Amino acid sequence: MNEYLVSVLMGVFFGFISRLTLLRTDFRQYPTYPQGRIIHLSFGFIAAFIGAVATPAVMESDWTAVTFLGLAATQFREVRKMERETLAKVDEFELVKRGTPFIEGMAQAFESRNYMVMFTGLVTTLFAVYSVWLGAVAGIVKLFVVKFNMSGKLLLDIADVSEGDIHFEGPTLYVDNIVIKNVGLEKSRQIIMERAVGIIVTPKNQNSIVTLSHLGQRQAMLHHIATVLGSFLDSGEPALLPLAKRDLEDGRIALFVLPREKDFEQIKTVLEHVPVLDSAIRMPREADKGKG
């Protein structure tokens, strides 16, 4: 039996189990089930043997497979197009759009863990060649490890959320004192006045203000909300359309949304779990603005 033969099923092992680990049809229903669920098991297979067959190619001096390894490697950038592709082409549909930076966070997020998987197949190989039981050992940490960094900041670590009180004054919505939009039929006012709610988002700092001001962050906050809790809304509706204003004196964000359940804390619990998108968030307090 080939001396690497043991290590490098127990690569293959874990980073599989670390794929499936990752992998989740959660309330988006995306991916789908079964059919999206095979061909992400089926990338994180692969990028498990790859990651797992690295070190003993290296150990070997097999140059050529080494390099055959990374130009593998370099097609899982294709997966990022196949989801951005294909979420593009999905949220044509809905109601309430996710929006094309929350689509190309989530395209990224799926094409970081191949490289994740890759990774754990690797290192659990490498220390499996001296010990199979060190091998145990790594494997077992960086699942730990993968586990911890499945999701990034929420909004809660950014922001407050509070109620916000929908009003109009002659044809202009209000939520508080921040103006939303121009309803111009009394029916719709009558259906905004009984079903809408009012949502106040606070930012904690500098960072927040600006990282919120961000319009597919606003939209992202939307469609979660749509998502989870219902849209009382269809196509050709404008004036029933869900919107996220800025407070321009302050940065606070104001949501006018009609879900099909209209609870609060329900929606404040799934406001605080939206995620910060990576190309939303800004750090001014941090940049060199020249203040002595």
Given for the second form:
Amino acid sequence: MNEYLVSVLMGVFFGFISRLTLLRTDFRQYPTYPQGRIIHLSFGFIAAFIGAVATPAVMESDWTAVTFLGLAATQFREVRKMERETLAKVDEFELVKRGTPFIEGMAQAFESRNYMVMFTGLVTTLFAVYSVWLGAVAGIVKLFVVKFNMSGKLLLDIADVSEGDIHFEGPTLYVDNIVIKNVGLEKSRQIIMERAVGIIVTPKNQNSIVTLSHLGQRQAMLHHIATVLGSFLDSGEPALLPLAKRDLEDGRIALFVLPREKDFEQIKTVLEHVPVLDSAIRMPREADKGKG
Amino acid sequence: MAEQHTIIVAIVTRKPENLQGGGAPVFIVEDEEALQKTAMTLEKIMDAAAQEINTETIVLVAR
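Condition change, the form predicted on its own to the form predicted in complex with the partner chain:
Time for the whole complex; same chain goes first.
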């Protein structure tokens, strides 16, 4: 077994490094505490180890070990469940909620990262068994693949963001010509006129019209603005709750938000970098509906 | 967010003759100022949204 020691260690090393590079703490604020990081790093370490010992096990024709490794890999499905549950619980206390589809996307990402780590470990060890240097090169290549190939589409790929005009007709609040809601109190209307920003998100094609209509996608947009730019809101202030409404005619989305920062350029940049949720992506144009 | 159950928790009005029965208490007020003030107080108490039906009537809606 000693002949494999170096290659297995290399596999574990590169696998662990790839988990480290994937563990980002940014404005999404999760995980931030060392406790949260430890959970993911140790999971990543186990995943890297499983990936790394797979190659030697096959080469030694130790099929029992290979089968057990396969079994161990399925345990990582639990990661997704764990993440989903935690995030869903935390979400109950958010002023502007993430929304279940967004959480599902995050949980999916957490699970798939472990498989990527496992795969990195596997590939690195596979090459390192032949030559340590080859293994190092394979490991570094995998790191780049992991880092740059694991991100989805952003809102700017599917839609244009422009500023909308906020105005009232009687008690009814409009952003451009899209109805948002009815505001009964004069005082709330004043606050809204002072503080609110209207945004129009125009889908770029037929597919993105359907994607943007997804309620989870809209909630994700509102959540992003609220986390990055703050919100002028408290619990029990339903009049100031940010909302996203849709123009039924052409599928444009009107957002009504009360951010702490009213600078539209910032809002635009934040919105353009909202991820397009996996569960919201629809491709009706790809479907066969009897005409071209 | 997907499913919303909306109920009217209270009604504030200047024209009680336009209203009839129902599950929500009705607050009758004298003028525009009292209408806004009562509606605001109720909004804070009930954590509900005040929405204007017309200039005489505001309903408080809980979602």
